[in-house]
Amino acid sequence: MRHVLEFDSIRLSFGGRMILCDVYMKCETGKITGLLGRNGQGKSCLFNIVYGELRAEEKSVRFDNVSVAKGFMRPDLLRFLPQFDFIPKSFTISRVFDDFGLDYRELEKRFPEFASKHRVAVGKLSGGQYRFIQTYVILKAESRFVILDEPFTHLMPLQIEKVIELIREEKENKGLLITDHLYRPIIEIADRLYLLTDGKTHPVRGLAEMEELGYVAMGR
């Protein structure tokens, strides 16, 4: 059965400056929805509003046409990977996997670099491994939708490839909404793509349309 996450009518301003004013996005199970935009356009603010951790002046967030104001209270519907590290550094990998109801042996079997590290505190891992573990548990835990905010942060190219592989796999089980400053992987994997600029979202089909709307791709 297909499920739908939609949000619109979101308004957010800081110090008299309008950050978000005309936003609409739709994410469906079985699809990857990408969001791109220049730094400071409000992508993280938007995701935090949808998750319910940032108060907006107006908002409408709906799961299968049912309004849900605080997504963080419904992990069965929505899980969120924020930009910052959210798992306490003192937690062992085993503790993290237990908390998310996941089998560590599956990680160990698939990614040998984590073999026999179940008792290691995540704070003792490299920055890339720490971020990878956080992304892995959010992607793999039971939920209908997942929001990923900068999942490629601190990752090496090989780790990015592994995360992209996991995202594509989990597409079969849930709907995924993702943003990252590394725009090429987003364009590559997204089934639906939006550009956020001047407080508004625009459906786009690729980099050319994004550039017409003022998006300047870095590192071309």
Second form
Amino acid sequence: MRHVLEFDSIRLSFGGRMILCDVYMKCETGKITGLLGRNGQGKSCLFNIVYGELRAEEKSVRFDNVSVAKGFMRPDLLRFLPQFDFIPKSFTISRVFDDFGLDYRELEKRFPEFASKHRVAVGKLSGGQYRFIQTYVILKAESRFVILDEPFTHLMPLQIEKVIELIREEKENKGLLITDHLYRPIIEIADRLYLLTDGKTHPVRGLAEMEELGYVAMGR
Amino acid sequence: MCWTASGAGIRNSVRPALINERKNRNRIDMRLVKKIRLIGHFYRSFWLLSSLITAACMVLFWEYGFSIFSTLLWFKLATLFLIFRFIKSYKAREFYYYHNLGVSKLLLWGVTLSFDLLVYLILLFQVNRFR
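Taking the form predicted alone as the starting point, write out the structure of the form predicted together with the partner chain.
Below, the chain from earlier opens the complete complex, with every other chain and molecule after it.
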């Protein structure tokens, strides 16, 4: 079944500086929506507002046309991968999988580097593996939409490939919103792209439009 | 809806509904167990410090009795507030874990602080009984 997540009318300012003022984004089941933007443009703030973690002066977040103010109260609708490590370091991988209702054997089968590590605390994993586990559980857990804030951070190229593969797989039954500073993989996998600049979202199609908006510098 | 006159027919049409109901109930039970386990883990992040404060209050209550009850109560509330402020910033990132599993900050703090305070009061009254 197709579901739609839309948000607009979001206003956010810090100390008189307007961060977000004219935002519209739409995400659907079966589609990957990418958000790009320079540092400090408010990408993470925007996703935190949609998730309900950050309070905005105004906002409208709708799931299938029904307004939901606190997305974090509805993991069946939305799960969120923040840009930092969020799983308590003392938790074992099997404990995390159990909490998220996932089968650890599936991970072992697909990614042999995690074989017989189910009793290992996530804090004992390498930085890349720790990040990978966090991305994996958020992507795989039951939900209609997933927000991924910098899922490629701390990952080596091989792991990035694996995450891209997982994202493509999960796209079949979820809607995905994704942002990262590694813009090339985002451009590669996104069905719809937005660029956030000066507090506004601009739908963009390719690198040329991004260059026009000052996000990338080509041919220099 | 399929409605058959035979007993076997009724049983066959009712059974899937019962199985589904049981499955749903099990799922709700599992969710509740998971939530309790998560709240328990969150409480573990400050129970030791809180228990030490409770133990100190019990010793003082044993010595001085009800004359210092209100002072001890305010002391306990003040320390709980300090713990709250500390954990709120120290564990800020971990709250995303609980949120992703449907456990809000309000639920985490509400249950753990109420439980801690309740244990504190029960223990003080027990001290008073044996004093």
